[in-house]
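One chain follows as structure tokens, the form predicted on its own.
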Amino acid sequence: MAWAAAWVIAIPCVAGALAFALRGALRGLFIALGVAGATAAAAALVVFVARDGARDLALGGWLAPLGIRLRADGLSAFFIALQAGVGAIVSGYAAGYFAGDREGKAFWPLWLTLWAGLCGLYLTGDLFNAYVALELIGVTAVGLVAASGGAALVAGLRYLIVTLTGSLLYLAGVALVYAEIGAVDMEAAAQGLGPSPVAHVALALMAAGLLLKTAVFPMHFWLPPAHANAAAPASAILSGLVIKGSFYLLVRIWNDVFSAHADDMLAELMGVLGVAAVIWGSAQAIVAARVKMLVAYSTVAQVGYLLMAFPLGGDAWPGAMYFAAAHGLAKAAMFAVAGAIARELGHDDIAKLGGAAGTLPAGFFAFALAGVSLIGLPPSGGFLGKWLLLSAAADHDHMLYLAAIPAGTLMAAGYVFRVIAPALAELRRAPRPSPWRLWREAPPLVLALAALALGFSLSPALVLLSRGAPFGGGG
């Protein structure tokens, strides 16, 4: 298994190397053997943790607190597989939209490099390299954002701002753990750390700079301008990707590192947050003009869900990480429709969508088909990771997620069906299909179709995540 795990980080990153220096076919070659190298790496990595359990490595031979520890583990190896089935669908997708498109030589190098930083978030068993790691994932990102120029490149700028103070809210916090125990290894910061204000005073800033990162309401200002001016491949990353990746290091330490210090009051107060973000969100969606806005603004509802997962705790965990890859498929697959939608009518008005599934009929199957799992309607993954929610949320009878929930369920069907609708009425007037219909249209419905297989998928992802800690055993 250790090799996987070198591997899971290394071939992206050297792919995306490759895709800077090169031009030309060899260059396409290049950035398609990352692409497969990465996602095949990933899937053994899957395959050896659920079969022999977590493990870990020490680069170059170093154990901690010097040397560099990658841990894979069932939770790491979760999102993992999320980043290597997003990762792939939306490269094929990336690759015609971009085809002779002069911001497609921007997007690879930062897209493998981002790759490459996700991976190495969800197996470093070290704060300060999540740190790093975290830095790497936030300038890819801006700059995947700010190539599109204009109003994206304003939008960009303050996702900078936004992702560099995150980072030293954080980094603070590993300041302060390392200041009181003298290493920053996760393992032997959960054993040094003693009961004393500086252990809760790191967590505060741990967790307010990871908050910021995911876009937790009423943090999440700098969300729907950055994700919707985007180019639809890197809103459907941003979205799809890389908020998980902030959320994942927050259980991470939340239940690793900080478990006896995450306090009732702290915890209750990030559930209230989810579930404004849920009303919120939800709310800005339904009013949207934009498809892109609308399903901008629906990220920032569906962050609220997870964020119910801390104060529910027990099968409420499993739940929410359910939840969380249901929610990168089905949003990945929104924002692709869109961006074929606008390449296709010109616009992603939706004011002027009228027949429109005439025109991208796949494109629009697969956008209601994500809007299953969004919802949360029987069979999909979304259905399942929220009856775990509302599960443990009846478990501990708590009315306020017990409310919220349903409530954010109609609410999203309300902005859902604001673009299905119009979409299929007066069929009759839409303009002719363009002939690279199917390429734009494909990726997007395999997203959609693999959100809703995961309804089928619950117990062997359980298994998965029961291989060692936070929500297993030891092995």
Given for the second form:
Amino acid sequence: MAWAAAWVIAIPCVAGALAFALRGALRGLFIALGVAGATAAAAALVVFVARDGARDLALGGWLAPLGIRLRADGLSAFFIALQAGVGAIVSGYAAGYFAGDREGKAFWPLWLTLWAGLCGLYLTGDLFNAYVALELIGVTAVGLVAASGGAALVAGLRYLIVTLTGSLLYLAGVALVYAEIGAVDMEAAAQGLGPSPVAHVALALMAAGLLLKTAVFPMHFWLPPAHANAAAPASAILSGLVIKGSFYLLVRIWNDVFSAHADDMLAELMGVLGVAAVIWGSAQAIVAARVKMLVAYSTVAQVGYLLMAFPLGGDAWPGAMYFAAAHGLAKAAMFAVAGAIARELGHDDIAKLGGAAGTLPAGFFAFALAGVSLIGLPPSGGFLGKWLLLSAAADHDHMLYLAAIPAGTLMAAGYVFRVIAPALAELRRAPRPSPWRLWREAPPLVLALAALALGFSLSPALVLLSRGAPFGGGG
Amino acid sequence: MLIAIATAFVAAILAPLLYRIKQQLATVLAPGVALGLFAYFASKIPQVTEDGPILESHVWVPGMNVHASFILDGLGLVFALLVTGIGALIFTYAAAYFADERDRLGGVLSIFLLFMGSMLGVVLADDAITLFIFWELTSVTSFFLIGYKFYTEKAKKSALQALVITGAGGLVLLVGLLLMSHAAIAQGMPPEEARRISALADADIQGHSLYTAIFVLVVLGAFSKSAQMPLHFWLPGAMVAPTPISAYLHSATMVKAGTFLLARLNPQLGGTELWFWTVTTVGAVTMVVAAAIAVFQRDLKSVLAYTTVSALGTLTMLAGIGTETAAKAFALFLVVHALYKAPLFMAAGTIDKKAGTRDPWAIRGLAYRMRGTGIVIALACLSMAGIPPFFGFIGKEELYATAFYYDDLEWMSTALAVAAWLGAAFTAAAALVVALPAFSRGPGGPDPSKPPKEGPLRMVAAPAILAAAGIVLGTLNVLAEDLVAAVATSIYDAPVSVTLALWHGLEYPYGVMLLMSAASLAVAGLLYAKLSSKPPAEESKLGRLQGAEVYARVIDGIYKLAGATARVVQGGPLHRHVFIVTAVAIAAAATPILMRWETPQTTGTQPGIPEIVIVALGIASLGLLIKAKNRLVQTAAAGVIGFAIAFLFAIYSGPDLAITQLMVETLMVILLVLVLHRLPARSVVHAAPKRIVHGVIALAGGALVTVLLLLAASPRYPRDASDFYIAHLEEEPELARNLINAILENFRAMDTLGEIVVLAIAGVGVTALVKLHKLRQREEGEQDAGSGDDAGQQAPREAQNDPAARGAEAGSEDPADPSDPAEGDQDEERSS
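For comparison with the form predicted on its own, provide the form predicted together with the partner chain.
Below is the entire complex, every chain and molecule, led by the chain shown above.
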């Protein structure tokens, strides 16, 4: 059990190095082995955590608070499951997308290292180690954007500045914690940080940095160009998985390290930013001109719901986590379809989508299914996540969120239908369907169906999330 | 009950599959399933009428109090019977109606069955989540049904409009229901109980502080679904759907869901002044105005659509009044309306198919050529006009009785009677408009060279059964008594006994009611006679009320607003974004510092001469950096600042830090100089106001970092970390020769490994970019030379490279901002 946590990080890391070093068939073999191995290790870890509860692993035999400790509790396992599930399917899509394409050469080492970085972030029990993981994620993610070339290069450089600034702010917070208690272990920090102002400042700095990396309104400006201009597999990874990393870390330190310092005012502020993000992102998605831009703006909006958990607390935590998972699946599916649209039609202008569903029937079907979860229509993971958030809002008489969640849902329906409706229109004049390609049709369908299937699997997820009581009490 | 709903859904999946194998199978399956479910619900009648509601519950998410709960009471039962019974007949009719569009019939039947299952879910649901799920499913399935002719602009627009209005209503309703159970829990009801809607009748929600909010939310949801004014406009628009769909969704089932909800929630939310005045007034106004509009339509389906809106208004009004008589009238009128409206829609569809017109004034004499359809129209319209011995007469009598027996307020009783009479008069006139032209001889008939023929048997028999039920229930009205009583009991939340009769004698108020009926028929006759001599204009202005325009404006407004704000916030040069990020970061960190201010304590020594000199040098370089315009000078000044810091490290016994800093600074200067030759020599100077704002932000940032350093340097922490490391190193000297190395390579090796990977990846990224750049340059050169293959792959990339598209979409460069023209290029060059 203990070493499953190490394998989850080590396998994709080694595979990433091999993907860079090797050439030809051997390279493909090791990439496949790496993805399969990382997924298997993640599955094993999730099973262990679900069965036996949270576990610690002291790396190199040095115990906390001085050495680095890996810790797998329900929250970590939940996000690792999301990472491995979406990651494996997107890898399949990418294998087809990049077949015979030079961009793939840069993609695989970056993506596999990114995988290792995200898993490291989910598993680490050390504030500074989390910073290292953040840097790893940031650099690889920027690489994925920039390697797509063209407009993505400019967007990628802006993303680089943002991600480095975010890390720097987080690091400043870690420095303050270290100055205060002389340790960077999360548990030690949680116990050692007294009611000093330094802890509040540290939390504020770390939260600002992580919110910037999560693209929370009004610090979201970098996301749409970066996510919309990257190659489709990269966009799916960035929107579906990468922004969840910094969000996870924020949830982690909020609940585990700074539970005594996370005051209501800061929580309310984050909730208000979340509401603003929902409205703003949705409105922008409604007017976006390109499919990928629309999907990217919808990410800005969906991140807003995640933030509502901070002021709501209680059941809203597992609700937001569940919502994050549903969003990861649905968003990856949508970007995968958007990539197929751009490849097949030569553009992704919404105005010129007329009858496109006739060309890519399976693709648009997957887009619609993913849309069901993204909008939050029942039965889907998105719906249950929103439902838990809504119930929590009703329990606390939070009228703002009670109003914002349905409003965002309606707007989401608006922008999803903006893609579906023209694609279905003029179907009779559309050309014959383009030939079926497994890599292109299957992954988004599987992802979208998984997002819907989450509508029926809330209780095992809740059991998993409660392992190690990451949200205090018992989640 | 879950089984019943699941049956419909399973049949919905099977129907298109069976249709591919053999068409007859699907056309038998759909009505068969509906009929079976009708029989199932009919078999429950004795149990419900005698023993009361049947409850059922399934756990959906254990531990989260999310269940799928159902209730079968009188109200739900009569709705279930209508949904399945009318469903069976309409599925039969539809199979003949769509005979010439065979390729789509399988799909239509499938969505019909889906819709039937969802509708059953709505009327049987007993908790907020289940109700919401099925409520929205009816919205979504109806979107596809209304959008049947999706290739026409009108169908697309109407379908989306209906979805937005009813879908938004569903969301609002969900919040209202959620707050209802929340209010009940706040009043001390156990959560397991409060999730059941039926159990909430025991709570005093009317007395809770959230009542007004709950009321507004629930009523908005109900009004949107049941097309109450001013939210009614989507329903006439939805008539673009093929007629079987209108007959099913827009007469008998879906539109009734809103009135169903009002009736269902009458025990929980009704009985207050707010409820009475709002619901009754909106219902009464809708009833009268919509019926008046109906008379002047030139399209049979529009006449029927507006009379449907009017009938929904009647039901809403009755739900608002909420007395015992009103509950009885609701139950009766519900059945009455379904029994005459559905056959009329079906007849209109048959006429449309066979005569090619839906203008009521262009089908004179049609009834003599299409006798079966003519009889259907006659029977249904007699019930609609409220003529004895049809069921419609009993419904109308009960409606009048509601007004007369309303004794809380005398003038209100009169007002209700007047409204009911006006509604009945206009509805009767509309019935005459539908029926009489078809039976009258004279000019204006269909094209005599192509005499219309009667539709196939199924298209006549299906509506005929329903229309005949109208006269059967009218004469043998004892049959309906128990069921009507059960429905009224559900609404009134107390036992109600019902005795139906066609003849009540002449004493007050029945004599007056008979007079009113006669008068309304007379008025209807006069109105018809006037219209008959001069039919209304083709384009009726009455039909276009404000709702649709407001809807269009709101949608338009969202587009405009989002577009305008995007230009301000989204685009823009890099420095604007850096500005936002920096400002947010400073605000985030400064707030807790200022709120919990503690003066930092320092134990620093007094600075000596060398420190003062070095710091002064650094500050001077900083001034130079700000003042200089030449990029080379700026680079040199930045370098000097870095070197000054390195010297400070050296003075305070940190030689390792000093060396690192020196190396980093040296490299930085070299790299910057290397890049410089590809940039303009002079840097950009912003206008004065911008410079001041930037200066303020920079000063604030500097102040913040100073305070942070002082906070971090305050001597309050235990030094156990370094003590531990030193102790361990002394114990195990083989770990490393120096402490820093021991930490890097041993205690925190994972961090070091991670940082090495970060650097390696950065290297990989840069290498890949450089290679990619070169490859592209070469390829682009080749392509310019004339090789044009692989165009499909290249097109999107070219679009991305288009500078205009980049400016508008990527938000990375703002063409409107001339202050920093070099920025985008600068970034690109640096990476290359």
